[in-house]
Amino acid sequence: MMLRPMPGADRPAAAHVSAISSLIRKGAGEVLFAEGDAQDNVYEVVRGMLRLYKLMPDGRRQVIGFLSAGQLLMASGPDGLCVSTAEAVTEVTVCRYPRAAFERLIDEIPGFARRLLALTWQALQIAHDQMLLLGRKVAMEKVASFILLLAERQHADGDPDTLDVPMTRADIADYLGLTVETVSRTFTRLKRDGLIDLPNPNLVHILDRERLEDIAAGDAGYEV
């Protein structure tokens, strides 16, 4: 449910789209904006992947989201100032709306607000997400429900049982509130008992989805 103008969209629509939007494209490792810059703006990923995170006082980071194809950023909060840094996994490819012309869009194209709070409610099951997983109990149990979220989120896309991790262990780590060694032995131990395969870091096949679902509800036992 993308904001950008498809293949036979109503031309009235789409040409109030593209009149406001551009095209912006980052490598890997570059940001897009950082926490505190002053922008106002909204962003939506046309192909790759973003992670969002913000530093805490002593330095440590805290992703809070990967966005992907699709996904919407509204950068700023009220004051204008961008309330965390996105930065990309990927190559990306973003495009760029000026939030009060957007915010226009909802008035002139019919249809527009629906879209916009499907999105919306979208990020918001993200942010639910990530809250279940920061309240798993051990780290066998977050990282299998990480791999099951993000799995769901691909099966449109493909074979539910394959899944691309583009982001590093390191984020991985960050966005479930561990540490590097811990998230790292936890990938190996899982492909030791048999419920995933990992061909290379980037890319996961699940195995056994019955016992990783018990994993990740808390009812196998583990401990790491």
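Previous: the form predicted alone; requested now: the form predicted in complex with the DNA:
Next comes a single chain, given without company.
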């Protein structure tokens, strides 16, 4: 489960429970938990970025989401088994809360459950939007949507049109239901067409946000 901070909430939802938590650091590429693990914890990303994904037996991968600072993550279901794998994209610091203690707080702190419910509902909406993207958008629309999603996430640090891209092309491909090659070609095309600049693979400058938004929404204005 992937949760984002509530709009208007100044502090992450789990800030209440720092007494029972423990801080964990992971280097890039390290696994926090894997699909099927029997560990039963709630995590909060403090610094860095995680990727959450599911695997098929033959290695096909679907990235469910990228989690950055402030986001909550319930790793396992009622049975205590993890339903996806969480891996560090960059070096990350996460805060771990034992599930049992977390659940107790739900009953004790008034309004906490409602807040969690709102967060989970929001996560569900994001998942539904991603279903539209995966099921119905073409490659160009997927990549444009992804760039705007990144932009939305980091409007805090200065220029809203300058984007850090910490994940690899393979991560992006597995998030968008494409291949590495198609993602790369699409970035190149967006650059060639003057919608973005791409000084290096991990840095994007948005040059024409309006057209990007039209493309992402499917208002087909990108055929040249």
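Source: prediction; values computed, not measured. Residue numbers count along the first chain shown, from 1.
Check 83, 168, 101, 26 against the rigid-body motion between the two forms and give me the one at the hinge.
Hinge position among the options: 101.
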